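One chain is shown next in structure tokens, namely the form predicted on its own.
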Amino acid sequence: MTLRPLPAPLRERLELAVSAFAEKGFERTRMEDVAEVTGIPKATLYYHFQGKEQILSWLLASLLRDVADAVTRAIAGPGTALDRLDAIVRAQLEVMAARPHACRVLLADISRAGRIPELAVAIGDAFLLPVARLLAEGRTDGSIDSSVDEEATSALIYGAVTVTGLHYLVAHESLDAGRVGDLVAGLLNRGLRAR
């Protein structure tokens, strides 16, 4: 998705658009609704975006940039690969807890998000590839079981963390990243630990 550069104040206000999508759903949300909730004139929105699908794609990409930043920080942290994997799980859940509306939009429009090719690449870059590299490192440092398949396991971890976080955001309308992180990371730790 090639967009005109977005000035910082516009980027910040555009984040508010997620509440329109979360409240009304993608199909019922109009560009007028996005303009109203963000305070950005409709003409300015159309100057930067072709339509609401491109805005949704930008919003989800923004969420994935936050996840990528959190994953990068967790990978750079101390400890074994297994310790840092624990930190990655918690970091992603913290991002989700901080951006609940964006996560609900992701769940509500997951089939649409899956059709946005840029998002599949962004998920790979933000989470799957760094986690797969960390899993390989863990096989080398002895903290992760040597039989682990990095590609399948990184996808499994992403799915486990994402779906569990989304469950709490939808079913309970909140996400206690610490408590849920303890649960998910504990299960992963026991399953991946070298024997």
The other form holds:
2 protein chains.
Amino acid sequence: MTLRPLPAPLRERLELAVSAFAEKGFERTRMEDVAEVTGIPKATLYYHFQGKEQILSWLLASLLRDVADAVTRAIAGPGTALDRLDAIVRAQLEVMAARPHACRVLLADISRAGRIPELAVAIGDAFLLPVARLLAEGRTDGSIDSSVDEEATSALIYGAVTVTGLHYLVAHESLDAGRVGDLVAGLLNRGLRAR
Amino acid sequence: MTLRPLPAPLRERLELAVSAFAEKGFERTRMEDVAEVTGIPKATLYYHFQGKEQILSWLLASLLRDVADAVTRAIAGPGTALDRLDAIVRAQLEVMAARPHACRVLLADISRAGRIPELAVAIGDAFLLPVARLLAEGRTDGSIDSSVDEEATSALIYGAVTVTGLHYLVAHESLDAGRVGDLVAGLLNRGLRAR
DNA sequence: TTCGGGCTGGACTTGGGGTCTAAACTAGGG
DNA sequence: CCCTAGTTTAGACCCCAAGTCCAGCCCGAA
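Same protein, different condition: the form predicted on its own was shown, now please give the form predicted in complex with the DNA.
Full complex below, order starting with the chain above.
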């Protein structure tokens, strides 16, 4: 990502760039804007990063680390695979509620994510793979219907959670992770559990 | 959208720009590339459109018209609301399978869609609103669980269908609308039907 | 044949991403 | 205290691609 490790003070101030991207959109945000809002001069930014896109992907990677952590914790919890899937959904929504700007930017820029291999991989590692594994586990422990297809279903869950959360972030500028979590997790639970 | 109505021959050739956008991404595609691949000279493009973004939104609007039509047809079909929801899901996946490039571009550029009001509205009209209405209908006719929230659920369905379809388009470069439709529609059906 | 509108080539402007340089400013090691 | 290596920064600069302009072309209608 970055060649040199990024000094802590810079790391924090860079986070301010997220809201700029979220507000005006990535391409409408000039490097000078980033410099201004973070207080980090342009030349310094270019000293640490290869370009604007890399700054974006650094920021998004940090969000994905949060998601991955939350998902990992949820998976490590108690209960059947289906229970833990429930927990994953809620965990992801909580991260979204906690970092709305970053989420909007991430979702808004899947395109770039698709073209930046590291990010595609990060999404996979943070969500799709763990969920796919959990689905397989659920078929074994009997909590999840044996006919589910891991690949399609993990993508489906990701889409359902993500787009629903995003919808509230965009349309209402607020996301009640508890309430939306009940709705989404409930529907998925009924759709997935063993019959 | 366009000030002047766009002549038919141009309309067809413009469609070729979609694959360019899908391959290289929107911002990496120069106007000259668009001119080259469509055979429409740059000056002519600017004669008809206000800019690159407007060309994109024109193309996406045409896709959304297809989606809206397919959804409308599915809704007009026979059966309970739940049955027709099933049909909507399959219809959307068929459109995605039929126009993979356009879909990838559309999904890739939700950000822009979010910032181009007409597109946000078009997505809402093409999918979210009809589905929300159908959900309400389903609660009335007793085929859909009475506790579903229309707003959250229509977003959820949109996300589930769309992201699953996109996943196959991106990861496998092909989408078997029938098979994926069975999976997605099945899960949603079990998740939504009255208990 | 002339008029008017769609169309086009090609030169031009401009904005912003990215580069370069050279001068500070550190921090550690001797 | 100085030397060196790594940071940080201002400011000038380059360059590409979006978008503008305009003169002229083509063609159908009057």
